[in-house]
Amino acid sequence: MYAIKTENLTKKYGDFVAVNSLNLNVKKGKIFGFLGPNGAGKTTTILMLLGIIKPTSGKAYINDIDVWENPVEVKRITGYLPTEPGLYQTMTARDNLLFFSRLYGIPKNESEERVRELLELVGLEDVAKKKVGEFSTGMKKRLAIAQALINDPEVLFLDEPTSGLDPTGVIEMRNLIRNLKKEGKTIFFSSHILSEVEEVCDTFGIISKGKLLAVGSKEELKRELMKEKVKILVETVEPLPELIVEGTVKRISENKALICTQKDVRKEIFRQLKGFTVLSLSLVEPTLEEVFMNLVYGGENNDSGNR
């Protein structure tokens, strides 16, 4: 069963198409990475999936619930961490969470326990009575995660969750996201920071100018790119001879070269290296960054010789 499903989901502002016929399926219990440059339509998509803004056309479902036919029910089973969390700066961490628990109608005796558990989960139990305005950026992010979890959502939407965090904060956020997955939650992780998405996500969707360009696991996306350009790294003990193959040969050193071609020509290269001591002759897989650059920018600024 899919936790998130869209059918030709579209949002227009006048003549501008923010999201263009988005068809997306995210399985339950997975971490889905939604990748795209700034302005690609990521946040607009999230807001439509949450029922906060109305699509121009198309459908969206959360756990098979139609978002626009049952918006209140969708809000009961979802949590949302926006890029800029809406926390009350003059209230304590504990009081912020108690306030949001009341908005969800959680009974007082249950909310007290829920708030205590969440503050412990995000590592803020020792500053529960401290005003949020005195918190660091990382502490505010962690509290915002607790806020998004106050209703124990089945599906959690994270919009740029690591932005503004220092390296320690980033690691803590990654670990928290992995632990939430272990609890069975589906996580929709939107970001333009490729390394962060690659660290924790199971599957990925790449969006640009409102259009979904590719969906799949990291391995599936890499294989798709390798169909268009195969890279072969060859290294010998002796200086390499001139290799004649279909494609381009880039010399890295006198005994090492990178061949870029449209097909696997390792057998052909090996025949030309008879009598040489071959140290390596292997396919070079693209990185997720190369997949992203190739899809979004057509491979511009992609120096594959140094990968």
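Please read all numbers here as calculations on a predicted model, not as lab measurements. Note that the rigid core is defined as the largest set of C-alphas that superpose within 1.5 Å between two forms. Residue numbers count along the first chain shown, from 1. First, how it differs from the form predicted in complex with its partner chain.
- The two forms, fitted on the rigid core, differ between these two forms by less than 2 Å at the CA of residue 56.
- Fitting the two forms on the rigid core leaves the C-alpha of residue 236 displaced by at least 2 angstroms between these two forms.
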Given for the second form:
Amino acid sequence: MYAIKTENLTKKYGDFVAVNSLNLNVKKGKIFGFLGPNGAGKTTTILMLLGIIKPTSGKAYINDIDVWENPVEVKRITGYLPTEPGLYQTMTARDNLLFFSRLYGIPKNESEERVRELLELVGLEDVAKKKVGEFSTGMKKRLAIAQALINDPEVLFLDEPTSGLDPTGVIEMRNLIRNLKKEGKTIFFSSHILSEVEEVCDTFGIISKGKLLAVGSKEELKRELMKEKVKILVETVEPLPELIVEGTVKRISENKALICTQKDVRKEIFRQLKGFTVLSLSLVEPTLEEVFMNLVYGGENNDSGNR
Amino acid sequence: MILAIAEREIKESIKSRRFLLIFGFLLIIGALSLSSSLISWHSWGIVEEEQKAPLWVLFGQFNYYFTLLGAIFGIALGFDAITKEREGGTLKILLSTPLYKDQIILGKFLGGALTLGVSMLVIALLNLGVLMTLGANVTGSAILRIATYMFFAYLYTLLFLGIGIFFSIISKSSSNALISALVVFLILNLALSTIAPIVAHFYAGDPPKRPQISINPNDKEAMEKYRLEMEKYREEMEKWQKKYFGVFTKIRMFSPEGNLYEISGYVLNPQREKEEGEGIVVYQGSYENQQKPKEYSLTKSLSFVSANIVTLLAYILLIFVAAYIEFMRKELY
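Follow the form predicted on its own with the form predicted in complex with its partner chain, if you could.
Next comes the full complex, and the chain you just saw is listed first.
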């Protein structure tokens, strides 16, 4: 059984296709990194998975529950952290959490205890009685995480959880996510910043213009990219001769070159280097960023990180 | 869960500056208008000392101000009910909790309605306290009529709460919702009241002219001619009035302010009656026949304005159903 499963999940706004036939499966207890540039359809996907917006076609399941047929059941076992924390500014941190706990039908005595625990977890116990309007962005984000955990969800949706956080806040958030994974929660982590998901996620999905371009573990994604774009680094003691291979040869120095081809041509190169002292002849693994950039932007601007 | 939403709505509303401002203003207007009406009644001098001020005189000024402030009060509590949640990002969170979507909008309705209800109760009690303190005619029956009037005044605010909530659902921002609700308020209350006499006059034409004859009382023939012309004039005037007020009241029926005005006129004045079958408001000639005017029961008074009550209730139902459907239909987040 998958914690999250979609079958041709599609959302259209008139002629605009926000999410196009999305098929993905996330195993229980895993952290799934949902990567894509701004406007790729990440938030729309999350909102469909939460039963907040209705898909135009296709199905979504959380723990095998059909989201659109039983949205309330799904909402009972999910937690949601939106990009912008949705908190009542005129209420205190504690009152915000108590209010949301009422919406989950948590008995008052239990909710008091739960709120206290959560405020401690996110390090806001000292400002529990302070109005949220007086909080910094980081504090609001932490409180929003506590809010998303109020019902002790089995599946947690985090939409750009680190946006607006300072470097310390980002580290704290990552640690918190890791600890939540240890508790057995399934986490759907959306971001447009690759480095943020790379460290904590088990599997990744890359989405662009509403279409899921690739899905798998970091290694699987790299392998997928290497099927079409192989990079081979060759280094010899002597100056390199002219290499004749299918593809391009970029000379890094007189005895070092990077060969970009469609397939693994190391044997061919090795033959051509007969009599040379070969220091290195190895495949260069792409970084996840390269995979991402290649899929989303077709390999353009590989140095730019994010666009 | 509806109660949780409603409770939060009430707490948020009563702490808001706009609520305190309009509510405070209504309390002051209530106390001042009632005091001033009572003092004016006594200072007119034409009234016998023992004759107490009737309710419709006392509440006339208050009702006038209330049609304006009451509507603004309702709009102020509703215009950002949904837009504020959307702007603050809390609507997404509410929609991600195990609430049925309609529980959110019903909670909003309930919260607004209770806030207005309690506010109107406080205003009614203060008004009653002012009247009692100043020694006005506050019998058991008067209290019942004041309570009934305040109930309809409450329904009036409820209608504008609904209008505010409706626009908070369909508008992109709170400011747009406020402007739209105020425009509807202006059309329903001020524009219709302004248009009504124009259309009525257009339909009925100019009123008949009173015969202008200089007569000698000793000239019996001339006197008879004058009498006949006056009789004809009265008949024509009656026909003209029927036509004029027929259209006038029908147009005013579309105005919530017109409906509250009509309802208050009958609820606060037990002596006021409606000419059967004509739909025209006339005042009984109590001063002509020098008899004590007949007083109607509250139920009878209400029956005179049943059409206005039904219209007001229909308006409320219509706007709340429209808001509900729109909220359920629209993809809001």
